[in-house]
Amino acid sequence: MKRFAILTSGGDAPGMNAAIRAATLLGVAAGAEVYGVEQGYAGLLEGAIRPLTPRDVDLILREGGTILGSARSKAFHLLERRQEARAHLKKHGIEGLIVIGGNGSLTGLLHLTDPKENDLGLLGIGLPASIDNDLGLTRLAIGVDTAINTIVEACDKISDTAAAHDRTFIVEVMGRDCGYLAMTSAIASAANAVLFPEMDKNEDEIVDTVVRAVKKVRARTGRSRRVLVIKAEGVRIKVDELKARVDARLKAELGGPEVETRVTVLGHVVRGGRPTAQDRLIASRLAAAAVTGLMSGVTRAMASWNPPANLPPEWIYGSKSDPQCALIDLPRVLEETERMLKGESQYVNWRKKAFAEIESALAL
C-alpha cells in the first residue's frame, strides 16, 4: 500500500490524537504516504484531504479532541454521496482508510468498503473511539479511561461539599444508551446509588432507588451523611423531574429538617481534557494493529482492545502480534454492538447481574 488516509468521526474522544500520531508515524516508517481527512465524513464529501507528516503529529498525543476535526453527515447515507467520497480518495491515490470513531462512524466505513459498491478496491479498518464504551467485541474504546477519571475527579470534589453539609447530590454523566460510565464511576467514586439504562427500572422504581439510598445514609449516626447518586443520561427520567420527585418523597417520609438535594450535570466536560496514559497507550497500540493490518491487505475489520477470548477464529484477521489487540470482522462487531444497545448481549447481562448483586451494599 502506497497511500492511506486517517479520518476521525462522530463524538470526539480523548486519545484520538494519539491514534492519529501512531498511525502516521508507523505508516511513514513502513514506506507509505499518509493523509488526513478533515471534519470527518462531511469533510471527505468536500474533498478536505491533506498530507500528514511526522512533524504534523509530533506532540499531539498530549492533546484532547482531534486535530483533524469531526462532524456527522446524514448525506453519507446516500449511495451517490459515498461514490463522491470514493472519487475524492481516488483523486489522491488513496488505497486504504483508517476510521477512528464510534458505532455510526464504523458503520459508515462498512458501507464505504462494501464490495457491492466499492469498485476501487478501497480497504478500511476502524478504531473504536467512544467515551460511552458502547462498541461490541472490545473491552475498552479510546477515550473511556479519561472520561471515567474526569467523572471521578468531579465527584470527589462534589463529595467534599456534600459531606460538609450532609447533602444529597445527583450527578448525571454522559453515556447515551449505555450505562458503562455511570457504573464504573459509581464504584470508583464511592457512590451510594447508580442509575443506568440497562437496569430496566420504571420511573417509580428509579425514584425508590434514590429514596432508599438517602434514607439508609440518613439513618447513620456519628458519620458523614452525604449521598452521591450517579445517573446515566440514558435513564428515561429527566434529572430535574427525578430531583423533584425524590424531594417530595423524602419530605413526606422523613419530615423534620429538609433534606437538601442538589443536581450536577457534567455534560460535555466529560469529553474533554488531556488523555490519560492508558488512553494514549491503548490508542497507539490499536493504531499499530490497524496500520499493520492495512499494509498487509486486511479490510472491513476493527482493531479491538482485549477482545473476548472465545471468538471464532474466522472472526479474527491477520496475525495477532500484540497479545491485547486483534483485528475483528467489522460486521460481527456491529452486530454485537446492536445486541449491546438492545440489552441482549452476554456482556451487558453480566453487568446487570453484577450490579443487581451489589446494589444493596452501596448505601451501607
Ligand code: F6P
Given for the second form:
Amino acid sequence: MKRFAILTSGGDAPGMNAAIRAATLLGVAAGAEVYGVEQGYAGLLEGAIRPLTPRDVDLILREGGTILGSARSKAFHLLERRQEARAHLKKHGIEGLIVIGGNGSLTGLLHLTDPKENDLGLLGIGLPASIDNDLGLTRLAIGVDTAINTIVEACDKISDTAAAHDRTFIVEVMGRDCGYLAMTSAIASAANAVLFPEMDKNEDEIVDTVVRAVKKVRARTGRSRRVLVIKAEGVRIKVDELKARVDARLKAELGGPEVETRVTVLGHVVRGGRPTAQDRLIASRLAAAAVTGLMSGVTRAMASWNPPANLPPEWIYGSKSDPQCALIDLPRVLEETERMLKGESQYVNWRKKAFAEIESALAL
Ligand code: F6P
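In place of the form predicted alone, the structure of the form predicted in complex with ligand F6P is requested.
Complete assembly follows, chain above in first position.
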C-alpha cells in the first residue's frame, strides 16, 4: 500500500478529525502517502482529492466537525458514478480508502470495493462515526461520547432552572432511528422519563408515559418537582404535538397553569463541539487499526470498538494488536445494522428490556 485516501461522509461526528489525524500520521510513519477527499463521496465524484501531510493534521484532534468536509450522497447506488469515483482514485494512484461515517457511508464503501466491479483492486476499511450509535457490531461509534456529554451538560442547565420553578421540560435530542443517545443521556441526567423509537409505544402510550411521570413527581412534597423528559427525535409523535397533548391532559387532571410543559429541541447542537478525550482516543485507536489493516491488505472491514464477544473468527480480519479494537467483516456489520433498524437485533432488544425494567423507577 503506497498511497491511501481518507474520506469523511454523512452527518459529521466529533472525533472525525482525530481519526483523520491518526490515520495520516500512522500512514506516513508506515511509509505511505496519504490523501484526503473533500466533501465525502460528492467530492470524490468531482475529483476533490488532495495530499494530507502531518502538518495539515497537526492539532486538529481538538476540533469538532471534519477538516475534509462531509456530504450526504446517494450517487453511489449507481454503477456509473462508482466507476467515475474509481477513475478519480486511479488518476491519483490511490490504492486504499478509509471511510469515516455511518451506515450509508459504509454501504458506499462496500459498493466501491465490490470485487465484481472493482477492477482497480481498491482496498477499503471503514471507521464507525455517527452520534446516533446506530451501527452494528461496535459498542460505540466515533462522536457518541461527545454527543452524550453535550446533552447531559444541556440537561443539567435546564434542570437548574426547571428545579427553581418546579417546571416540566421535554428535551428533544438527535437520534433518527436509534434511541441510544436518549436512553444513555436520560440515565446520566436523572431524567424522569425517556421516549425512544425502539420502545414501540403508540402516541397515546407516549403521552401517557409523560403524564404519569409528571403526576408522580408533582405528587412529591418538600422536594424539587422538576420533571425532565428526554425524547429522541425519531419518536413518532412531533414534540409540539406531544406538548399540546400532555398539557391538555395535565390541565384536565391536575388543574392550574403551572403544569404547562416547556420544550427544548437541542437539534444540531448535539452534533457539534470539541470531542471528548474518550472520542479522541476511540477515533485514534480505530484509525490505527484501520491503517494497520490497509497496510497488510485487509479490505471490506470496519474497525470496531469493543465488538461483541464470541463473533465467529472468520468475521474478524488481521492481527488484533489493540485489545479493544478489531477489524470486522463489513457485510456482517451492515447486516447487523439493518437488524438494529428493524428492531430485530439482540443488542437493541436488550436495551429495550433494560429500560422497560427501570422505567417505573425514574420518577420515584
Ligand atoms: O448524523 C446523524 C444525525 O445527526 C441524526 O441524529 C439526525 O436525524 C440527522 O443526522 C440529521 O441530519 P442532517 O444534518 O443532514 O439534517
